[in-house]
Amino acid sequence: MAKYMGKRFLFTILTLILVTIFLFLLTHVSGADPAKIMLGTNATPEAVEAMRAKLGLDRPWYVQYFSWISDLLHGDLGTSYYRDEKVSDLLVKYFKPTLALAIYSELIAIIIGVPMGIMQAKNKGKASSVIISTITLIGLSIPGFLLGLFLMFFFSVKIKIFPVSGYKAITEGFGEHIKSLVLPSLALGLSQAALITRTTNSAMLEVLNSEYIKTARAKGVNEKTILWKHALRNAMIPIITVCGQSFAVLFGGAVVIETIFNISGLGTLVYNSISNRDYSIIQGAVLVIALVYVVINLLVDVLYGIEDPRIRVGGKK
C-alpha cells in the first residue's frame, strides 16, 4: 500500500509542475501587459517600462517562472491588479461558496443516483427501470441553468420557499446557511445524479450477469445480501470514479449557476477577473480549480485501493 501510495502521491506532484508550467506560459503568451492594465491607456511608455522592472517583468520568462513557484511556496500569490488585493485572501473569501455548493451538489447526487442505479439495475425489464431511465435521460438532456431557473420559479418566485438569489455563509446561521444553496445545490446535481445513476446501473448489471452471483443464487443466497454485499462492493471502481470527477466538474463548473443565483463564488471571481484581465487573480485560480481536481483523484485512487487490494499489490489500475 505504501508503495502504491508513493507513486500516485509523486504522479500527483508531477501535474501540478505541470500546470504550474502551462499555467504560466498561456498567461505570458496572451500578450496582456499588466504594467500597462494597471496605469491605464494614458499611461507614457517610460511609466509603462518603470512598472514592468517594479513588477520584475523585464526579466527572462524563466527567471519570472521559478521567483513566482518560490512565492507560491511561500503563500504568497501575488497582488490583484484590479482589486489591489491580495490574491490569496481573494481565493480565501469566494472559495468557501463555491466549496459549499460542490459539497452540497455532490451530496445529492450521490443520494439520488447510486440508489437510483442499483434499483435500475435490480428491475430491469420491468417498468420502473424504464421510468428511471427516462428520467435519467431527461437529467442529462436539461441544462444546469435551465433547471436553475425553474426552480428559482416555481420554489422562489410562486410558492417562495426558498430565496431567489444570494448566498449565506454558515456563521450567519445554518437554516439559513442550507436554504440559500438548496436550489443552486439542485441545479447542479441532479444532472451529476442523472450521470451516476447510468454509470450505477452499468457496473451493476456487468456485475450482476457474472458467474459468481448466478452461483450464489444458485446456491440460494438471498437476493439482498446478492445485491448489496456482493454486487455492490464489485461494482464500486466505476462508482468512485464518477462521483470523483462529477465533484472535480461541479467545483470548476459552478460559474454559471452562480452568476444565475447571485453567489459570490470562485467561478464568479474568475469571471470578473477575465473581464479585467486580472492575471494574477486568474493564475491563482485556476492552480487552486487544478489542485482540488488532482487532490480528489488522489483521494480516488486511494480509494481504489481500499476498496480492491489487487490495485495496490499490482500497483497499476
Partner chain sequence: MKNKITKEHSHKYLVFKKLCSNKLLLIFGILTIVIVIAGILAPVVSPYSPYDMQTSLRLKAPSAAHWFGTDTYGRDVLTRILYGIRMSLVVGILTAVISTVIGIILGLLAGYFNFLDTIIMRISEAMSTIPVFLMAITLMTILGISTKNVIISMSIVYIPLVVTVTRGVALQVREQTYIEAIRSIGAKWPRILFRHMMPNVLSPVIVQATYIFASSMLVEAALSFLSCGIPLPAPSLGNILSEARTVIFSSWWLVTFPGICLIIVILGINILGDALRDLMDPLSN
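Just so it is clear, the structure is predicted and the values come from calculations on it, not from any experiment. Take the two forms, find the largest set of C-alpha atoms that superpose within 1.5 Å, and that set is the rigid core. Positions refer to the first chain, counted from 1. First, how it differs from the form predicted in complex with the partner chain.
In the core-superposed comparison between the two forms, G220 has its Cα shifted by at least 2 Å.
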The other form holds:
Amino acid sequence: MAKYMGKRFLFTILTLILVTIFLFLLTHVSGADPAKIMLGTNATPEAVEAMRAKLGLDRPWYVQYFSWISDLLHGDLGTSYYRDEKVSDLLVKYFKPTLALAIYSELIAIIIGVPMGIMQAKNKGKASSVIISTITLIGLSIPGFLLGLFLMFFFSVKIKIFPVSGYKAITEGFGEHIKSLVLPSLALGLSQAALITRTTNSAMLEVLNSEYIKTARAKGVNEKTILWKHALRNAMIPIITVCGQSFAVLFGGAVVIETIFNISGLGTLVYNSISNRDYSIIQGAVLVIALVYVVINLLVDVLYGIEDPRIRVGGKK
Amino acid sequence: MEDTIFSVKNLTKEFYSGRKKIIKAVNNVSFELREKETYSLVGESGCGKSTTGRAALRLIEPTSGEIMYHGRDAMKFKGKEMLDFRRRMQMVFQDPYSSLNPRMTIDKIVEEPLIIHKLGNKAEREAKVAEILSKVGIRRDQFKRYPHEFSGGQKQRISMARALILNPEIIVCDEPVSALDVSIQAQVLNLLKKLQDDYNVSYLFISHDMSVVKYISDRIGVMYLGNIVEEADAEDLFANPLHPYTQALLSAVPEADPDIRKERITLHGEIPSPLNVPSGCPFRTRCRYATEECAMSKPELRTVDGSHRVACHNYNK
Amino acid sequence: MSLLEVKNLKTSFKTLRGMVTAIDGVSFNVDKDEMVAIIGESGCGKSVTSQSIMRLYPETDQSVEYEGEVLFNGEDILHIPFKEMAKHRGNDIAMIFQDALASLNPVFTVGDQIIEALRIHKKITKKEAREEAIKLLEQTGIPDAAKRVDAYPHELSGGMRQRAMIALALSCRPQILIADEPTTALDVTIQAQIMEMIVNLNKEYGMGIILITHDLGVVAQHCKRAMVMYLGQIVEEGDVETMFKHPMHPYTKGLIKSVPTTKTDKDKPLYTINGVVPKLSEAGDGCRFCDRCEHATERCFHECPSLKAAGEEGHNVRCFLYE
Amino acid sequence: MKNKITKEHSHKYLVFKKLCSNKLLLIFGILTIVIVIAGILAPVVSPYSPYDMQTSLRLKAPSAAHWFGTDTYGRDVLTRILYGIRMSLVVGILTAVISTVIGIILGLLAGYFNFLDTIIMRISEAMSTIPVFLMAITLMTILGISTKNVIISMSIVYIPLVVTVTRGVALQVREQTYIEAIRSIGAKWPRILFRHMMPNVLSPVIVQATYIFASSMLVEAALSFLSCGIPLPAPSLGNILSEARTVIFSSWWLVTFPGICLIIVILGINILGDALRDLMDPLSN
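What would the structure be for the form predicted in complex with the partner chain, rather than the form predicted alone?
Every chain and every other molecule in the complex is listed next, the one we just looked at coming first.
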C-alpha cells in the first residue's frame, strides 16, 4: 500500500510538471506579448522594450520557465496584466464561490446518480430501468447553460423562489448562501448525475453477472444483501473514479454557469480575463483547477487502496 | 544425431518480477528435434513448457542458451535469415477462440503468411489457400466466413492451415487440443497425425494431458519448475517412469477406464512459486524420497538407458 | 423417497430470439451417501441443470422459466418463493464452482465469506463463527488455517482457493453438494488431492454429491452412477462400470472411444464423432444426436426417442436402437 | 420448437429490433434525422437569408411568415437555426473525425510499444487534468476566435480521451493470440498495428467518436454562448442563444426553439452512440 501510494504520488508530481510545461508553452506559442498587452496599443516601442526587460521576457525561454516555476513554488503566480493585483490574491478571492458551487453540484450528482444507477441495474429488464436509462440519456444531452437559463426563467422569474443571480457567502447566512447556489448547482450537477448513473449502472451490471455473486446466492445470502454488500463493494472503483472525475469537470463547467448566474468565482474571473487576454490569470486559474483535479485523483487512489484488497495487499493491478 | 534438424542447449529464460526478484521460467533446458518426429514437453501449469516453446522460436528472447537450426546458430539470425527461420518454424496455439483475427475472413487469415513472406502472385496464393483449407477439412463454401462462424475444432483446423501454408519444417503446438471438447479433441489429434505424414513436419508438442501426449508423441520431456526432469521415448516413459515426479504425475492421471484404477501416489503440498525455487533439486519439497543430498546439489540430467534420461540423485545407476 | 428428486426439469432463458430451452426434461434422483456424475461437453446443459436446482439465475426480470419439479426431501423447491429458496441454499444444498478465483468475492477475506455463510443459517456469534471457519479450513487441508482465514482470495494459490471454496460449501453441513467442474482448472496432481477430498466427504459424512464434469477420467475413477447429457437432454444413465464397458447410446459410445487412454494403440487413428455439436437453437424435433449419428434412420429425424430402460437394471438410454 | 422461429435473423438485426422497441428513443431518433436533414438542406429549404437584417421586424413573435419568430436584428429565427444546425454539425463531425484519427494512431502506438506508452500516456494524462471546457476556452483565447480554431481546439481537447480508449483496447488486443500468431509468422510492426490491431480496436473507438461528436456540439454551443466560439454574425446554435441572452425573459422563442433543436440533435447523436455500442457488442448468445 505504501509503495503503491508512493508511486501514485510520484506520478502526480510528474503530471503537474507536464501541466506547467504545457501552460507555459501555450502562452509562448500564442505569440502574445504581455508587455504590449499591459501597456496598451499606444505604447512606444521603447516603452514596450523596457517593460519586456522588467518582466524578464528578453531572457531565453527555458530561463523564463524555471524562474516561473521557482516563483510558483514560492506561491507567486505573477501579476495581472490589467489590474494591479497579484494573481494569487485574485485566485484566493475568487476560489471560494467556485468551490462551494462544485461541492454542492457534486453532492447533487452523487445523491441522484448512485442510487439511480443501482436501481437501474437492480431492475434490469423492467420498465423502470428503461425509464431511468432514457432520463439519463436526456440528462446527458442538455447543455448546462440551457438548463441554467430554464431553471432561472422558471424558478426565479416565474415562481420567484430563488434569486435570479448573485452569490451570497456562507458568512452572510447559511440559508441565503444555499439559496443563491441551488439553481446553479442543479444546472451544473444534473448532467454529472446522468453520467454517474450510467457508470454506476454498468459497473453494477458487470458485477452482478460475476461468478462470486452466484456463490453468494448459492450460500443463501438474500438478494438485498447481495446487491448492497457484495455487488456494491465491488462496483465501487468505477463509481469512485467517475465521481472524482466529475468534480474536476464541474470546475470546468463553472465558467458558463457562473457567468449566467453572475457568481464571481474562478469561472467569471477566467471569462473576464479572456476578453482582456490577461494570460497570467488564465494560467493561474487553469493551474489551480489542474491541481484540484490531481489532488482529487490522489484521494481517489487512496480510496481504491481502501476499497480493493488486491491493490492494498500485494500492490498488484 | 544425424537427422536432428533443430536443437536447443541450456536454454534459459528469466523474467523480472518487480525490480530485483528474478523468475527463472526456463532453466537450462536442452532438447533436440528430429525429422518428422513429435517431441512433447509435459508438465503442470507454470512449469515453463510454453515459455520454452516460445523461447525456442525466439518469440521471446531467451536470456541465454543456444538454438541450433540445421547446424546454424539461430540466436544470431537477423533480417532475411530470421524471416526465413520464422517461415520454417510455425506455431499453433491453445485458444482457438482468440487465435484467429475476428475481423478477417478465414481465407484472408490463411493467405496472410504468404503475403508477409511475399510468396506467389494473387492467383497462386488463392490456389494454395484453397488447397490447404480443403486439406484440413474446410468446405469451399465456408472460405469467405469469419472465425466466429466456426466451432472450436474447426478454428483449430484453420490455425493448422495457417501454419502449414508456408511449408514449415517444425510446428510448435502449444496445447492445441486442451480447449476443445473431448469428442472434438480426437478429430484434431487425428488431423495432426495425418498432416505429419503428408507434409513431413516435426512437432514440438506442449501439453499437460498425459494420455494425449502418450498417443501423439515419439519422445517426451517432463518439465517441473523450469527444468526437464526426465526424458524418454514415449512407450518407455509410461512403462518405466524413473523420476518420482513423473511417477506421481502418471499415477494422478484419471484414466477414462474404470478397469485401470491404479495405486495413486498423492503428492502433498503445492508446486512452489517460481519466485522461490527450492535449493538443489526443485522437486525435493514434494518428493517422498528426498534426502539431504537433494537439498545440497541440483541433480543433472543423465542418460540411464539408451535414450532415457533422468535428473534424480536417488536413481541408482 | 430419495433425498433429491429432479422430475422433468425444463429450463428456458429469454434471449433476443425468444425463449430458448437449455435443458429439456431432465430427471434423476440423488440418495444420501450417493455420488452421481453428470457428464457432458460444453453446451450440453450440465451446468444449467445444477444452477436450476439451486435456482441461481436472477428471477426478478423473468429472464428464466422453470418447468417440472425439484423435490428436496419431498418439498418442491423449484416453485417456492424465491426468498424462501435462500434458506435452502448453502444450508441444505451447497455448490462449488470451477473457477474458484472468480467465484470468491475479491474484496472480502476467505474467513469473512465463510463466517457470513455460517451466520446466515446458524445462530452463532462472530467469534464462534470465526473459530468454526478456521476449523473448516483445517479440515479441507489448508495449512496454517488460523492465518489463512484472514487472507484474500487473490493471496491463495489455485489449489488453496478451491479448498477454501469447499470449506465455504461445507460450512453448514449441507446434505447435498453440487460440484460443478471442481477440478477442471487445476493441475493433475492438485486435481487428485481435491477429488480425494470430495470422495471422502461422500464416504465420511454421507453427503449426496452431484459431480458435474466433462472429464471421463474423473468419472471412471471416482463415481458409481453417471448420466450423459447431450444438448439439454440425458441420453444415457446407469452404473459407471457397465456404461464405460458397454455404452449403449451412440453418443456415449463415441465419447468413450474417442478419449485416448494410456492403453490406446498409437498407430490407429482415434475414433471420432462426426461433425460438431449443433447450436441449441438449431435443435429439431427429432433425436438431437441424429445429425452426427452413424445409425440414424428416417425415424430419428422426425421423432425424439424417450429415455427408456435397457440392458441391466437402472440402465436407461434414449435411443430407438434399444426399443 | 419455438426456438426455431427467428433462427434466420442475424444477431445485429435482433439487437436493432430490440432498440426500436423503446418508442421514446425512436421518436427522438426520427426527429433528429428530420432536423439534421433540414439542416443539411438549409440553403434549399429556408425561406430567408440568415444574415438579412430588417429593423422593422425586430423581435416578432412566431407567425405564419416567421414560424419561429425573428431576432433582435429582425432576422428569421428558423432560417438561422437551420444554418446553425449545419454549422454545429460540421464543427462536431470534424472535431470527432480529427481527434479520432490522431487519437487512434497515438493510442495504438502507446498500446503496442511499451516505451511510447509511458510518454504518450503521461502527456495525455496531464492534458486531461484540465477539464474539457476550460481547456477549450483557454485554447480559443490563445489561438484567436475563428471557426477553424474552434475545430482545432476541440480536437486537441478530445485527443487524450480517444488515446486512452484506444490504448485500453489495444492493450487487450495485443494480448490476443492472433497477434502473437501473426508475429510468429514474421510480420513487422506496421502490419501488426494497422492491419491486425486497428480493425479490432475500431468498434469501441467509433462509439466513443459519436459521443465526442455529441459532446463537442455541447462544448461548441457553450463556447459560442460565451462569444468564444464561432465568430458572429455566422449562425450557430450557441450564437443564436448568446445573442438572445439580453432579451431572454421577454422573447421566449429566441431561446426555446434553438434550445430544443440543440437538445434533440445531441440526444439523437447520443442515441446513435448507444445503438452502435449495443450493435457492436461482441456477439453474445
